[in-house]
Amino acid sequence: MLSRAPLDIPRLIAERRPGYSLAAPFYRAREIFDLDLEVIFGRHWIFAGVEAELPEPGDYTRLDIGHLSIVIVRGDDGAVRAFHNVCRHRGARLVTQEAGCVGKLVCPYHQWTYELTGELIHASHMGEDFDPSCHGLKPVHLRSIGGLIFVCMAAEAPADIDDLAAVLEPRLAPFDLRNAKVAKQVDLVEEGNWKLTMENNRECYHCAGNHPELGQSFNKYAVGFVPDADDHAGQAEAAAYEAQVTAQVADWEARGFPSVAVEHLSGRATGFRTERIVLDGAGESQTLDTKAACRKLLGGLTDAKLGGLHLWTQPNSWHHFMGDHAVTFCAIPLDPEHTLVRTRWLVHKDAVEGVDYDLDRLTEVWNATNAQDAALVELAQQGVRSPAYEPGPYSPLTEGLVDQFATWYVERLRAHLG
C-alpha cells in the first residue's frame, strides 16, 4: 500500500511567488483547509452578519465554521454579544437552529440555563458547592462596526480592527444599518474552495464576459481595464470616466459622503479596502436599469445618487452599499472544495415589501451574478484538480486585489508558523 508523505506546507508558503495564484494543495488539501481553520479563521476577526438580523432582545444567529459554532445574540440591554455555542455543563450545543428568538439560552441536554448575558442561571442538581459564576458561557470577541458584526474566536483579538473601525463608521453612518431590516437572505453553496471564492470577488476581469447583469451598472473603467495606446476612442472614452469620477468624488467628499480609496488590504491582521465608486447609468444602484429599487431611502438620505460604496475585508466579506439597499456577502468554507456563500439585501427598516420596493427587482442582479460567479469558481476547483495546473500570473492592470487577497492569506500563515 502507498504512503503519502506529509505535506510540506511551510516549504509550499516559502516558494509562494507573487504575483501568481496559489500552488494546487492551498485549494484542495485537507491538511491546508484545517490550518485555514484554525489560523484564519479562528484568529482573525470574520465578518459574521449584520446587527439588522437581531432587532429585538432575544434574537440570535447561528454562525458554524468548520467544528466552530458560535450564538450571537441581542441581549435585553440591546447589546448584541457572541458566546461559543457550548454548554458549560458537557459540552453539547446549546443553540441547533440557524437563527430564532429566546428568552434564556436553555441546553436542550439538561436545561442549565443562562442569561443573554452569558450567565448561568440555573443548573439543578450540582450541589451545594457548585459556583454559577465560574460556569457561564464563553464569550467571543464581537465588533459592531456600522451595523456590520465581526468576531473573532482567538483568546486575544487583533487590534487593528479598531483601524476599519475608525475608517469605515463615518462612511457607513448616513445609512444607517443597525436599524436597517433584511428583506432577504440567500445562501449559496459553491462547489470551490474558499479561497477561490474570494479570489473571484477580488476581480472584475471576467465581468464583461460572464455578468451582463452586474455590467449594466459598473463601468469597465472602475475595475482596471485600459485601453490600448493605439485606441484613441477607448483613450478619450477612459479620460472622460476619469474626469467624472474625479468630480462625482469631490462633489461627494464635499457633502460629508467619504468616499476617496483606503486600501489597507495586506500587510497587518486585519485587511481591508473601500472606496464610493460612481455608477453607470443614472448611477444610483446596481438594479437593471440602475435606478433605485427601493423608493425608501437607507437611514435619512434624501438623494439616491451616491454611488456605491464598496468594502472588502480580509478574509471572508464584500459589501456594497448604496442609497436605496445595501448588499453583504459573507463566505464560509465548508470544506476544502465546497464554500457557503451567504447574501443578504438590507432597505429601510420601514420600507414595506410591494410598496417601497419589489424584491425580484431588488434581488435580480445579484441573484444571477451570484449564479454566474458560482459556475466560474466550481471550472476553477475542477481546474486546479488536474496535475497540468500550475500557478498562473494575475493581470497587472485588474488583478491586483487578487494578489493582495493571496499576499495578505500566505502572510498570516507565515506568521502563524515562523
The other form holds:
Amino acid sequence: MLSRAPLDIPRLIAERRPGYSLAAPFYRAREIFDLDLEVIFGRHWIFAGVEAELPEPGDYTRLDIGHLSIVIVRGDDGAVRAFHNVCRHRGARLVTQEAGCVGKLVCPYHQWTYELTGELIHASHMGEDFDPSCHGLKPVHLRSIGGLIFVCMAAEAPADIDDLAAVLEPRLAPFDLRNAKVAKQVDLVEEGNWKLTMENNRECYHCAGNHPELGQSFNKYAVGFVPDADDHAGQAEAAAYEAQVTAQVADWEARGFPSVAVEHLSGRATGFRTERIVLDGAGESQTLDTKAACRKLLGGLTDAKLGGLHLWTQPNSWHHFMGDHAVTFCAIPLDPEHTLVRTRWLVHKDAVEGVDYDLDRLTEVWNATNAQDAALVELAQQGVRSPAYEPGPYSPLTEGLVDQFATWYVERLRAHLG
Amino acid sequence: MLSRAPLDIPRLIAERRPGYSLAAPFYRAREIFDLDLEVIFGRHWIFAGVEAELPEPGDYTRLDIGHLSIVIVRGDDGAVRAFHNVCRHRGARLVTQEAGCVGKLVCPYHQWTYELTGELIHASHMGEDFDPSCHGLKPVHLRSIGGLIFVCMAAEAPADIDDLAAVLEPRLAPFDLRNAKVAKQVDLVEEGNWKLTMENNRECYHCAGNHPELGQSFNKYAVGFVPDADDHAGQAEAAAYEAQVTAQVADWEARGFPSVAVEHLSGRATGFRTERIVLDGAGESQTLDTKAACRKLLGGLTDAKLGGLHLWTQPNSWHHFMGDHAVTFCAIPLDPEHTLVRTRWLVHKDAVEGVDYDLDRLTEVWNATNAQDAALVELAQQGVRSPAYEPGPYSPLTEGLVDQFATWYVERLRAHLG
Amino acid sequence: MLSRAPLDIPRLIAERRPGYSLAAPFYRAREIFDLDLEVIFGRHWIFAGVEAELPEPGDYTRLDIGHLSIVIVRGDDGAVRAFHNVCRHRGARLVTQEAGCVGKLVCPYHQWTYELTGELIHASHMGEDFDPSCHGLKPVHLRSIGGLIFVCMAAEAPADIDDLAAVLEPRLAPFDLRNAKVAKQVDLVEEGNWKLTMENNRECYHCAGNHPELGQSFNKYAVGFVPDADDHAGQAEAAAYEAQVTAQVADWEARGFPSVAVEHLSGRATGFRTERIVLDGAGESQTLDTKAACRKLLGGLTDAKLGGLHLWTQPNSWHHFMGDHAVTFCAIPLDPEHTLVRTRWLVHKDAVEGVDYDLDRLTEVWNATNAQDAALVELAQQGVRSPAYEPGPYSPLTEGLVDQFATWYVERLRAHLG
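Please could you give me the other form, the form predicted together with another copy of the chain, since above is the form predicted alone?
Below: every chain and molecule of the assembly, starting with the one above.
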C-alpha cells in the first residue's frame, strides 16, 4: 500500500514502543519538525545561554530557533529580559548582530525605538490615532538559574521550572557563574535531527569506541553503563568505581557540595537530571591530563578536585561544572536534519588567557568529542532516512536514559495534542 | 490548536486588515508563491524589459519568472514578439543564453527549427501524419509602450493596459526610448519575497535613515511623506517643496511635458501611478551632484532640468525618466524568499561611454540605493519568518502607497479566486 | 481554476497519451519521485554494479538510491549478497565508504558486529532478553547475470528476471565479465529527472546534432533511426547498413555469438532489449578511431571485431560489450531533478594500464558523450518545469523505443497502484 496520505502524527505517537528508538518520521518529517518547534521548543523551558555573556547593561545576544528569533538583553536596571526580535511596525528583524551592546533597541528599517524593557518610545509619522503602548516588543519568559538562562516562548510557561531552580541554585552557587566569563564559544552544526543529538548525549555506550580524549577523565560507569553479566573484569571495575563514588560523594556532601543524583526526566514538563560524578585520573577536570585547565578556580573555590557536576535539561542542554571551569552545551534545531550545538567554556572572570589558562588545553577534549559525536549523529541520521530503518531496541543496561528522553518527548507531544 | 491543516488562502485573503501589512504566509508560503505566479504574474501585465535591448532583427532576450521561461525576440519585420521558451517536441528549453541574436530559433536537442514568428518550419523524421502547423511556439501577449515592454501570459490579457498606454505614450514620447541604448544592466537578488521588494519601493519613510546617496536629489516629500503635526520645521519644508512643485509643474505642462500625478493603483487589473517630481539641488538627475550624468540628452531634449518622471506599475516595476537618462527596475520572483531586481540605465543611443557619460557616475546612486534596499528587504523577510510576527500598521501619513499596493494585491487574488 | 489540490496520480497515469512524452509532474513532482522510488526502484530489478568490483571475500560496495542505502558484499564463501546498510540497533549507517574490504560488518556507533552473511554475531550490553537472531541485517534480493549485479528491494522479487538471465548468460559468457576488472568508474550528476536520462538514452534522433565522438563508431541506423521518406541519400545509407548487418549477424551467429535482437520492453516487470550491432569504421570498439582500445581482449576472445553487444534494462541501465572492453551505465535517481549516471569501463583483469590500454583513449568517447547527454537532459528538465510545457509527440520513426520506455513506466505504476 502506498503511503501518500498526510502523516498521522497521533497514531505515530500512540504506536511508539517503549524501550525502542522512535519511528523514522520523528527524525525526518518536516511536519514533525514543525510540531517540535511549536510544542517542544515553543512551550517548554529552553536553555538559551549564560548571564556571563551579558555583563553590562545594554549587552545583548540573539538566539534563533527555527525561524524564531529572540533577543536577550540586560536592562539598565541590571535585569536580563528576552523579547521576540521582530519590530512591531512591519516586522523587520530588530537586532541583526549575534551579540552586541546598545542603549536602545532601534529598528534599522524606520527607526522605531524601544527601551531595553521592550517599551516603544519612538515611532515617527504614525499619526494621531497610533498608540505606542500597544506596540511594545513581545516578551518571552526568562529565568536565570545560577547564571544559566532559560527562556520559554509560551503564553504560560511551565511552573515546574521552580523545581529545577530549587535543586540547582544551591549546587551552582559555589561556582558563581553570574560572575564568570565565557572563555570560548564554538558553534558546530550536526547533520542530524535534534533528537538524535540529544539521544547521543544520553548514553555512553558509544564512548569506549569513539571518545578517546573524553575517556581520560570520564568513567564510562558514571552514566548508566552496566557491564555484561559474564564480563567479570568489567564487573570488578564497576564495583571499584561505585565504591570510590560512595566515599567521594559522602565527602563532598559533608563539605557542603550537594552531589547525589536528582532525576526528574519524565512525567513532567521540565525534565532534568543532575549528579556530581567522580572523574578519573587526577579527578579535577575534563582535560587530557585530568588536571585543572585554569589555575584560577571558579567562584571562591579553593579545591580543584570537585569531580564533575552534570546537569541535563530537556529538551536541549547538558553541562559539566568543575572546579576550574564549566562547559555548557545548547542544542538548537535548524531544520529536520540539522542541529546547532553551541558550546561555551566558562572560567573565573578574572582568569587571564595565557596566564591562568591555555585556551587549547581548556577546549581540546570537548572540541574533539563534539566532532566525534557529530559524525555519529550524521551516521544515525543517514540510517533513519532509509525506508529499511525500523525502531531498534535501546540497551536496558546502558541506554536507559536515552529511553527516558524519548519517553519524555513522546509524553510532551501527547500532552499538547490532547 | 495545531495548524497542521493546509493553508486556507481564501480566509487569509478575507481577513486582511486594511492599513496593515499582510499576514506572514503571504510573504513565505510556497502555496501562496505558486498562486502569485499563477494569478499575479500569470494573468497580469508584467514589465519585462525595454525595446532598446533588441535593436536588430533576431535580437532576443530570455526572461525567467519562477519556472516559466519566455523569449522576447525582434522579428525580421521589426516587430517584437514573446514566446514560451519551450520546444513543442519534448519540451527542451529552446534558448539557453540570456540574450543573443539568431536567424531562426533552433532547439539544441533535435534541431526543431522555428521562425522568429514562432512558426515551426523544420522537424525531421516526424512521419507523414505530423502537422507542423499545430506545433508552433506558444505565444505570449506583448505590448510595447513608449519602448517599455510588457508581457502577459494569460490566454486573455487585461484590456486596461490601454489606459496605461494612453497616459504613458505622450509622457514617454520626448525621451524616444525605442532609440535609446542600455548603458548598463545590473541584476541583484534580494533575499525577500517579491511583495516586500515592492512594499519597500512604495514608501520613503525609510529613506532618511537609509539612503544618503539618493537623498541628494530625491526630496522625501515627493512620495507621500508627511511631517508629524508637531514637526514645525518639517511642515515648513513640506510647504516650501509643495510651492516649488506647483510652479515647476505649471511650467512643464506649459512646455508640453505632462507632469501631474495620474494614479490608478487599485480597483483594476493594470495598476499604475505616474508623476513628474521636482528633484533637489540642480534638479537635473538622480546623481550624487544632482546634475546630468550624460551630456547627450535623451531623444531630442535640449533642457536637462526636467525633474524626474516616475512610473510605477503593478505588480513589478518602477522607473525614473530624466532628461539625461532613464532607470528602469524590474522585480522578478525567484522563490518565496528571493526576488531578482534587474536595473537598466538607458541613455541616448549615440551617447559614448567615457565621452558623454561616465558609467560609475551614471549608476552609483542607484547601485548604492539598491544595495541598501536589499538589506532592508532581507531584514523584513527575516522578521516575517518569525511565528511572533503579526501584521503591523502602515503609517497613514507616509505609507499610504504601500497600503494601496497590498490592497491591489489582495483584490487581484480575490478576483481570480472568485 | 487553481490546482491547489494534491496531485491526482491515478488520473495522470490514466491520461497518458501513447506516443507522447509524459505530463510534467512525472518529471518534477516530489510525490511522483517518491512513488518512483517505492514502486519502480523499490519493487523491480535494478542494475547495481558488476562482480568485477568485488574480486575478494570481504570486498564491498555501497549503493545509495534516494534515501535508501545498500551494501553489496562478497562473503567468505565467495557468494555476493546485498543488505540494507542500516544497523538494527538504532539505525546508524553501517558502511560509510563507497567501497572497501572488511572481515565483518561493524557498526561505528556501538560496534554491533555482523557476519558477511548478515547475521548479528556481537552486540554487547544488550541484556539477557535480547535475541541476536532477530536482529540480523535486512537482506536485499541479488542476482548476478554474467557478472552484472541486479538487486531488488521488494519482499518478493519479479520472477521474470529468469528470462533476462536465460537470454543474457550465453551472450555474456564469452566476455567472462566475472573475471574482468574495472579500469575506470566515473560518476556524473545530470540535472534532470531519471526518466529524462533514460528517454535520452533510448533514441539516437539527437545523435547527429550532438555526439560527434560517438558518431565515429556508432551508426545512427543501429537504434531505430529511420530516414525521412524524401531523404533519398538517407534511404540508401540505411539500406546499405541493413545489408551489412544481415551479413555480419549471420557470421556472428555461425561463430557462436548470439546477436539478433531480443526485445521485451513492455508488458512485463523486467523489461530489456539486447542486440549485437555493427560498428562503423574498423568496427572493433566505441573509440575515436573505432579500433580496440585494449590489446588484451575480454575473456578468451581472439577476434576484436565483434561489433557492439547492446543491453538495455529497465528501469535503469544500458551497456555495450565489445571484444576489447565493456561499458556499463547505471542511472540512479537522486531527487526529482537530479540523477546520478555511473559509468564503468571493464577490461580483461590481466590487462595492464599503460601497456595494454591507455585510459584516456579507452574512456574519451563516452566521457564526451555523457557530458553532451547531461547538457541535453538539463535542457529537457528546464523545459518541463515551465507551466507552458505540454507532452509532445515522439517521432514514430526514431523515438519508438522512448515511447516503449514511457509505456513500460506507466504500466508498472498502474500495476502497483491497482
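Values in this document were obtained by computation on a predicted structure and should not be read as measured data. Positions refer to the first chain, counted from 1. What we label the rigid core is the largest C-alpha set whose atoms superpose within 1.5 Å from one form to the other.
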Inset, instruction - Determine whether the C-alpha of E156 shifts by 2 Å or more between the two forms once the rigid core is superposed. - result: no
